[in-house]
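Encoded as structure tokens, the following chain is the form predicted alone, with no partner shown.
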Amino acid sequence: MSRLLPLVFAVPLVLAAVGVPLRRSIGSSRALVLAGALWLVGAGGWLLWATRDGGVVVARMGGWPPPVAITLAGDTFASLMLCVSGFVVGATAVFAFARGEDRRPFFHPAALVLTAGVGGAYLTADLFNLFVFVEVGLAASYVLVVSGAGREEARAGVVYVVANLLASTALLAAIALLYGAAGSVNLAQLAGVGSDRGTAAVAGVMVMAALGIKASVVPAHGWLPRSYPLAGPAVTAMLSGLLTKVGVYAAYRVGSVVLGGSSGIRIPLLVVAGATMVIGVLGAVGRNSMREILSFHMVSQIGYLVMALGISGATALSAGVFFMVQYIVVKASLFLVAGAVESLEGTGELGRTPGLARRRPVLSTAFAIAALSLAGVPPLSGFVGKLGLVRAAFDAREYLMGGVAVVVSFLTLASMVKIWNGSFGGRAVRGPRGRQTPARLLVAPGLLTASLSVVLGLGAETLWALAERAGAALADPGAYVRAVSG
């Protein structure tokens, strides 16, 4: 079974290669993208079943012994991320098909390469290959962001590319320093080296800092709200569920294995988490378009994930894993709804399309579900995740962080109400212009992802059990280390 691990990212790469000569055949290209998304979901589901007992599936490529071999390792955490990432790729791809956004040059091969990069990043068990897979995904995202863009989109694309190149340079330098100090980039060989005071610990913190830039944590968050609102709506939705979450996933893995839950980084992580939550939610206050507000809230919600890493322990990390999985779905849903509003009404500016609740009730329902989940209103999935994080904070006597998390949730709800009043409530008025695409094709992806949020909330027990298994493995990575080391 371990031999199938390389196929997780190899299959999308092969599909991308096939798609390049077929890019003029829109039907074939779309079928390839959907096949890649379904493959990622299926591979994640298979891996989830294979690791249901808490085990780790390992594959070593090249026939070399560890730590020389390129090692891939899949556990419950990686399996969950593969499943939800594949789902988001599929939903956002369908939305791109409906908008015609996928007619941009090389959209389909780039989406498949992005899928491969994300899949490889979740499975790799050494830091250099993590860097490689992240860069593969980023290279594809550059194409998606700037390809066929207008002047304003191109300007935002420059911000996106420059910020991520700087983050990549910092990450590579930190990995090089860690290799120089510890003599390896294999996670099993690096287990616990960052918990000691010395060069390896400094390098481990530098790796975490570089990943924080990619995840858009404060104070390195400005690139995201300056670029995401101006990219294509389908691209924004796709990236919101993938690349920044890869940064958070990698930070969880490095913090667990390399830094070994070092108490020295706990306070800095909690400070960064609190600042990210607060500054992100306050940044949305003066914004007047749906995607701008949602981009700042994307920053804010990353703070909850960093808070779980800072609190550490099985309970907090389990809540963090649960929150991450459901949050990817919720945020993708919100961006898909915002993109549908822009496509159907001609604008996403608040106050210019009032009365959508009456004219487009299905789209409004999708927004309401996702918005309430983002704010943490029961019984939706966001409530379960935030409740778990707040309880973990109180159990660890981090009362200030727990209080900040609750206050930010109320401010998030206020922003969602602002969007509702500006675009969905009030008397029905036609927007400036609309697309000829049938509304149901644009609304369906947002409604599907919002519905999954309801399922994850009402059936939270199943996901929570998986998240607990993943959180326990992060809190005590011994089994992961032993499996990777062979």
The other form holds:
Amino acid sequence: MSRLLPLVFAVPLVLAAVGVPLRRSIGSSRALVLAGALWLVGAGGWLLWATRDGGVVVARMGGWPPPVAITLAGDTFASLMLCVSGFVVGATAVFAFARGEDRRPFFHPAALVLTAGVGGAYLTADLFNLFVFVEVGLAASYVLVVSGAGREEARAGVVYVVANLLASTALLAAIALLYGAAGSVNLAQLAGVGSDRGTAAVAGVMVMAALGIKASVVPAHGWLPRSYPLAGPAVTAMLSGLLTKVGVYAAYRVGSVVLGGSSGIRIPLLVVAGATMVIGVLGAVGRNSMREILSFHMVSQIGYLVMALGISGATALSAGVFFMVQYIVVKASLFLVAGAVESLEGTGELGRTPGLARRRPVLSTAFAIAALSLAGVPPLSGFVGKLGLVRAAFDAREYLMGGVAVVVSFLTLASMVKIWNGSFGGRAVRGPRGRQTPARLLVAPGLLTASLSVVLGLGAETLWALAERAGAALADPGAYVRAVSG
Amino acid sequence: MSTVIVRALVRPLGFLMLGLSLFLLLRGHHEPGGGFAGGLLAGAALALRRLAGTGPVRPRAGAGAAVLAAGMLIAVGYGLVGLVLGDAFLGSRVWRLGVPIVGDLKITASLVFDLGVYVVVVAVVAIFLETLEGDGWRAP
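Alright, leaving the form predicted alone aside, put up the form predicted together with the partner chain.
Okay, now the whole complex, with that chain kicking things off.
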């Protein structure tokens, strides 16, 4: 069965190729995208089942022996990410269908290629292939952001494309340096090379830095709040759940395998994490539209993920994995609700849609759940994730980091309350009207993702157990390395 | 760009570039080259033709997209055939042919994959050119 692993990304690619000639038929195009999303969820589920004993499913492309073949490896972490990414693609695609945003040229094939690229990036155990899969996903995202866009969106698209091309160039240079220093791009052969001082360590840190730009950590965060709010609402939601998280996922992998055991990056990572959390949340203060505020919070929350990586150790990494999985769901939910408000009311500016809570109770409930979960209010999934992270910080005697994480949570809550007061609260006055589309389909994806956050919060134990397995494997990548090296 | 010199050179230069791109495609299995590099060079030939203004005024709309899809299917389909017939995704075979004059010729099945990549890259460049020239989007 393990040799079927390449199908995870091959099937969405075939669907994309089939979708190109079918792109004028909106019904079959939509079916293809949903099939691709379901495929990713199903593949993740299968992989989760196949690795339930903590094993690693390995496939060698081309059938070459271990060090030569490009190796794909799926473990618990990768399967969790596959599941949640597929879910986000599905939910955001349905939202795009409801808004008619998928009528832009090449939306469906691009969404499928994005799905394939992300799926491949989670599975590859080869740094150069990681670069290729990330590029495949990014190339598709360029199409999604810019295709059929107006002047304003195209301008935001330029920022997005230039920042990501720069990051890609840096990543490629760093991988080339690592190859020059260590003689391989296979993660198993690179295991631990970064823990010695030398060129390989420098190259490993450069890889992390390039991934950091892609994940939009401070000080390389500027591109994200400048571009995400201006892309189409459904596209913002789709990218928020997929691409920056691929950067974080890859940083976890590289940090675990290549730089494993290196204490030198601990302090820089924690400094970056703290700055990202604080600057992200403060950046949101002066913003006045829902998606702008949410984009800055996206930066801020990436800081939590980097913090887990900086603290390292099984407890922190488990909490990081849990936080990442639930956070992807929560963030998608917030962007979906913000997009629904923009579609239904014609604007996402604060203060322009008073009394939304009374007029659209279901949508408002979805926002309230997701917002409280983002801030980390019990019993929602964000609370469990943040509790785990803060406890790990205190256990590791990183009291300052734990404190920053708590304070930033409160600031996040304040920011969410600001959105609520500005857009949902107040007396019902008819705001500027958007177009009257079937509201149910616009609201459903946001509500569905928000409910998943409740489920992940109340039934946290199942996901927590999986995250613990993934975190333990990240803290001690021995089994992963052995499986990859064959 | 459409000067006499460019227009006079575009035909010989174009054929030279196309020939070189096929050469890169064929040698790419063991030596630098391959579908991606070859495809880019062929794309550059297309761009040169457009710059000289000797290309078709308006290509059939959507032709590039169909070619793109075909290239993707060739590349991924090759990988899947390896999975079904052999034992691994992208699995390859090598055949040796004794050809008179040329000598020992080695043909690898993965040339099909490279061909798919080549087609994808050429199609993407063609779509870029089509879009930049068309009325869909104009530089500000």
